[in-house]
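A single chain, nothing else alongside it, follows as structure tokens in the form predicted alone.
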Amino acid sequence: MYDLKKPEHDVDQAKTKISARGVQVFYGDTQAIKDVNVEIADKTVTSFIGPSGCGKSTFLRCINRMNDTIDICRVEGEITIDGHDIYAPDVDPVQLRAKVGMVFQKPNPFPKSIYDNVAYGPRIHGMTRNKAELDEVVETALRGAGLWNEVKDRLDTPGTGLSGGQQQRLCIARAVATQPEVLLMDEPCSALDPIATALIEDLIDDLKQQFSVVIVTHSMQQAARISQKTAFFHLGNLVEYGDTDTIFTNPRDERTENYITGRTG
């Protein structure tokens, strides 16, 4: 099994969870990502912003090798988590995705009970020895997603019967149940109402205590509210990356400023 435990590095290296060097992504002959270099910190929320089609979701999917599922997609360069090359030949993408959870734009609970949605990952990865341990994992994940008190008396009912915001929190519980080290979120609030969005944003703030959280968002207000670091993508390039406050108040690159101020979309 692929092990993502930290190697023995100095203190500065330990602060970096994900490192990308010279990453390029191609769909057939079309280049979607151009030479991206970035260091993403542990226990931090990092936002990817930029116009539609700029490559932010494509790069996000590189971090858990979701692009492997697309036949015409080719990824070049190096991405490491805790210093380990996640594209190395001995890395099992299924095991990697247990360590790098993902929440998608549209809530996508399995057509199973609330309990079985959360228990699915721990079961297939053999993380628990008995029902009591699995019960504990499910409860912990649902509590972590802020959902336990709302569903504890109906765990055997279908996850698809929950409201949109509850379904998205169920998907977050499902993602954290395998005890990942990184949590990827691809516009997790775009299909939700403002109240559900506020709940998810509060949850993300809590989750950063445990995980490196990377979120793609179209909402600059959301990026400003929840993230400590922000990366601005444009036409497949990572134009600028730094502290969120700096990106929004004093960007170095004119393209970033034009996007932030609404002069370009």
Second form
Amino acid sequence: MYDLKKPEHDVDQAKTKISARGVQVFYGDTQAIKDVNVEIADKTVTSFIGPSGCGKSTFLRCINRMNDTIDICRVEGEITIDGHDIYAPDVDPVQLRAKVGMVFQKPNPFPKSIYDNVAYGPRIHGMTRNKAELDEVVETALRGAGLWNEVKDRLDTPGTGLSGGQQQRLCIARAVATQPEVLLMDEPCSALDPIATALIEDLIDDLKQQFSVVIVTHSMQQAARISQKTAFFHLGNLVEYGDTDTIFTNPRDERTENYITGRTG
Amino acid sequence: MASQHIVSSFDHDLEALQARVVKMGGLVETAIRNALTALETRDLRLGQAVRDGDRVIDRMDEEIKSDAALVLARRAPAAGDLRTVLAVMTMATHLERCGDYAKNIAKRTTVLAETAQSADILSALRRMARAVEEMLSDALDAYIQRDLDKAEAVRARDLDVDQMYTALFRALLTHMMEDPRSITPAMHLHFIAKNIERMGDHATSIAEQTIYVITGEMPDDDRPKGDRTALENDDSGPP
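Form predicted alone done, so how does the form predicted in complex with its partner chain look?
To see the whole picture, the full complex is given below, headed by that same chain.
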């Protein structure tokens, strides 16, 4: 028999990967995130849940400085990965994003071949010395994303020709090809059917062996199924953060209870 | 829970499920009362009615389980809703067992009706049954009102029932030692006492489910136990 409690037990052993202290985010005069403090464990799936506009995606995008690309966006406070401040002046956001990969809601493969989609990151970061090494990186990433067997005979065909679920796994392969330490996923299954969703969820379970996975999801059931830690955001506040099994059976805060049980607050 | 679900049919489903378990509780209370009346008044027809009525209780248990399964499948309830559905299923199981005990008491009435029984024993059984009936009723009230104090009080009252059982056990033992001809009826009366004592345990479990629904945690098993008959090593120990 599998011990259902085991994943939670493992989490207790995992060390902190990402640490946020007093994080506040502003879009112009509007404050989107209010004083968020959270420690995200390594080799763990952490889910961010909350109603639309609660700030969960905004906070997720702080972790790889995607908000830098928005002119009016201002981030205050401190976010560290392995103790290093990712907003320090000497940090190159491009290098950071190689270490902190991201997968989006809508699969967004480049208009290139399947091979080139995956090889793109390793190439620009100069991770390989020759074609043989690159081939190996591409194969490993595609295998890691559970896509290899479906595409190995058509690596030179366009990535955009794949089905939605395959495209999303291609994007995951692209993200893992640069050997990241953290994988951020912003509603990665919301455009997928249940079978493609199950494949991605199975994949996420494997990926957490290697790194810290943070996933934003609107599916409460998905958060309950795949994550070991859950954070509930509401109106820019991190309302409750804890073990997923506690959040979904016995949350402490009434706002969390109302949200996960589908009640008007 | 004060606030309502965005999907109003979810509220309806949960209310219907809880209303059904309360109705089932009412049937069980009536069954206990009637079984004891049948015993005291040697009313064989009432005894038979209790036995027949158990089928209705069994069917309600099945209906509650299948309705709860539908709620789980359709709504994927979480947190307080999940605890509510789980508690309703467990409570139905406890009530179904109580129904079986009432039926068993009614069955023994048939044998016991052939001779007159000690008025002391009968009234002690009646008191014990009344106490359990009230525990059941209060446990279900506590559930519906989400009243933690009331649920805790029901839990504490199981001690009284256990003590009543121990006293009855000793009294029956004395009867049997004094007059071996009383052994057969006394054994039946003892089983009836034991059945009532077990119903008290089920009422206690229902109160504990209420505590679980309200707090999210099962209470610790540290309440005092009054039935010490199984722990005693002298001659007065049970068979």
